[in-house]
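Encoded as structure tokens, the following chain is the form predicted on its own, with no partner shown.
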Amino acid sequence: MQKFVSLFIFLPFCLPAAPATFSKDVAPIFYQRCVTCHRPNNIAPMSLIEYKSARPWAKSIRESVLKRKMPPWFADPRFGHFSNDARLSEKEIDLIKSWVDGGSPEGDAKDLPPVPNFAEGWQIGKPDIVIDIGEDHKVLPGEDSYDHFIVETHFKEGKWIRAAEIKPGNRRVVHHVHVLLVQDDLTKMEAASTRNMPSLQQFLIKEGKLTHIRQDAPVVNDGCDANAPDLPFLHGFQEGGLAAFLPGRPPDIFPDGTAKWIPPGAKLEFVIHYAKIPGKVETDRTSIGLYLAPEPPRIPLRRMDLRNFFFQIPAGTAAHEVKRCYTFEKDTLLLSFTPHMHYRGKDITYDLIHSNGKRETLLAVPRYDFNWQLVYRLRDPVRVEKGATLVVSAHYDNSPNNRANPDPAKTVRWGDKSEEEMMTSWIEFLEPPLPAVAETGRR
């Protein structure tokens, strides 16, 4: 009798715990990880707002966490702290994990969290102002296009903005965007509109609505090298753009304290690369909505876009290295970058080299996808001096391994289609005046 009673009363410690459900626990991952993207009419495959447009998905869900596929995110954990790391936690993967090998349950529907509420398909809530390109635009299929539109602010007054979200009008077909601000001086619009670029233009070859350099252009791998020629921005950099959009690339969110301006009076560019597309003739029409700021900031926010125009893929190489350098002349607070290259891009590596000599990596990303164009934003910010030098070193795989090369036997220089390269970078800063930032051991 008294080995029954005590059996009796240990039982319930051995019972196995309950299954995970997808109202109670995976509902709340998706809601705070997944669905700016994983939602009706946006640009992943499907939903996971609701158990019914999830569940079909569940194994496969399963495999991209387990694998770390999904959410994206691609910087090297051993250099750097980002704010915006999307990497699911160890809890938080063993909950879908249990959920899936569990049958995938939905669970009691009262433990569903909130939905998320996306202001009529804008991701930071509805805009004080939205403006469009102005037309519907048609984009044929079979063609990759680069597209520029013009349009009028009717801005009577200057407007300081706290964020900028680039919403497109199809998301079929648009795969990128800059929004620039129009300058009446055209050489201070020598950003990522490659049509308002007067120095480069002689190294440019123009074939309808693509762009790409000339064959027969200088060659420069090492943007860094001493000896390098004096070519249009192996040097400096260039200003760069009110906001972007890229695949995978949060709106554009500024820090506190900090805004951008738009002067009365200004026209914005939007520069739209049309991905090509097989079928029927589609129409576009993107937008840019605009948050304004409660008061003018205490440092403007700005932008630096660092190039190499001028290198050279060699044909079936697996590594091949380009590079870029900028020696900063003013003390600067670096906030984040977006690494951009295409189907070839294989690695990236921010380096710093101080005056002292000592050098820092501030982002290393081991495995770059053309598929998912990442900003990664420093938790602490780095505060740069004067004379320190930022080292951009990328690597291209134009080998037969790469499966996403489009001809591994071709010799690749920079251009606008997908199929051709890039090495860009764009760089969120500050200047001084600069605040204070807590000491985090560098130098």
The other form holds:
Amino acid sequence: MQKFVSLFIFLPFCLPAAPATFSKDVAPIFYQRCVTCHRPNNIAPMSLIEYKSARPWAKSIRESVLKRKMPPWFADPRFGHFSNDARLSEKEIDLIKSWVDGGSPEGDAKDLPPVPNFAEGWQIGKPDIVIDIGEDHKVLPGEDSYDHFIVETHFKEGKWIRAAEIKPGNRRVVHHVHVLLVQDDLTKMEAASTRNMPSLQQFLIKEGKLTHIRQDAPVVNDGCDANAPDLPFLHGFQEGGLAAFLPGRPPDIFPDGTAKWIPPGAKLEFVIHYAKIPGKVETDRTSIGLYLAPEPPRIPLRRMDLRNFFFQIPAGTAAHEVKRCYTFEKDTLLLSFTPHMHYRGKDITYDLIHSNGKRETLLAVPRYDFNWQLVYRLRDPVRVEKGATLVVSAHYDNSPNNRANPDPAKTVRWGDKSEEEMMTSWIEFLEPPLPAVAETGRR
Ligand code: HEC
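The form predicted together with heme C (HEC) is what I need now, so please give it after the form predicted on its own.
Time for the whole complex; same chain goes first.
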């Protein structure tokens, strides 16, 4: 009798809960967290929109979310909070796990949430203005290349834009894209494109469409060293471009109340990195969608690009340090960071040293991965006082233990090619008059 009673009491707890289904439990997670990449004709190998295309991947999905390989996200959780933090909650992971462990059932299609609408391939809806590179560009088999396309906006008056989305014309070959505003006087333009950096030219060598630094250029690994020679772009910052498309990067949506200005008569320069080109001719016609701001912004959004062009990574080193500093000349509100290195990039950290000496880590990326060029958007923008210094410290793994390393026997310096290296950070910011922090939109 005793036995019977206890069985009776515990039975309800042993009954399995209704198994998680795709339609009811898992699709809402996928639609919110995965399908910006996992949909037809996008960067991921399979679509997670429909049960049919998701089901065969169930085991692999279970593993990749349990190991937190997916969605890609690399910020050390000990530092900073980010509005675009892609990490799944424990609850979401549990739901996906129990769906797979329960045989990955479809459930009732009536429970499906509405499928997110990707208007004609645009992630943020139909743009007000679309401008493309102006030609069906032929990409020939062979080496990587960086191609530049300068196109007219035909804008009779200037425009404020609240967002910009770049749509690669051919994802098989387009690795990443920068769109820059071109001014007539190129010497005033010191944005991301090296053709517009006259002071740097003496240190550069152009080979076909690619550029790299001369092997005999001065070496400065510690760009924060007060005794370092005064070389181009080791101090101050470069104006950032208008928008970018990088693997894993969401479109550029500017915070509420801010916008970027495109002056009348402006031209746009598309800088397109064509990579991993297959053995046949491909055609590309990449475009940018511009979204107009409803009114002039209270504060124009800006981007500072910090680079060190003069590092030298010795062959075989496992953690070679390269640094770059910037001391703020005005009170500034920092909004986001985008680190950029290539295959040897190992880790990168952004520390702020306040004028009172206090050191604060704003972002640490302990396992950088070239395949993912993520932006880290600060949930609470950081207010920086004039005189504070941002210290960017990166490490490069040029040893044979780095599986992505194209050649550990090479000494590596700055260059366009993925097999060479870069040390770049884009930082979105606002300058005075600064808004109350709470007013800057969370994106
Ligand atoms: C930012 C874009 C992006 C997001 C968001 C994303 N993925 Fe991925 N995913 C990719 C890409 C690209 C690949 C292929 C390259 C790779 O495996 O790294 C991939 C690979 C995978 C794979 C491995 C496929 C294989 O070859 O074994 C699985 C499983 C997966 N994703 C599941 C998910 C799930 C589930 C989510 C959401 C919870 C998600 N991903 C979110 C881009 C993304």
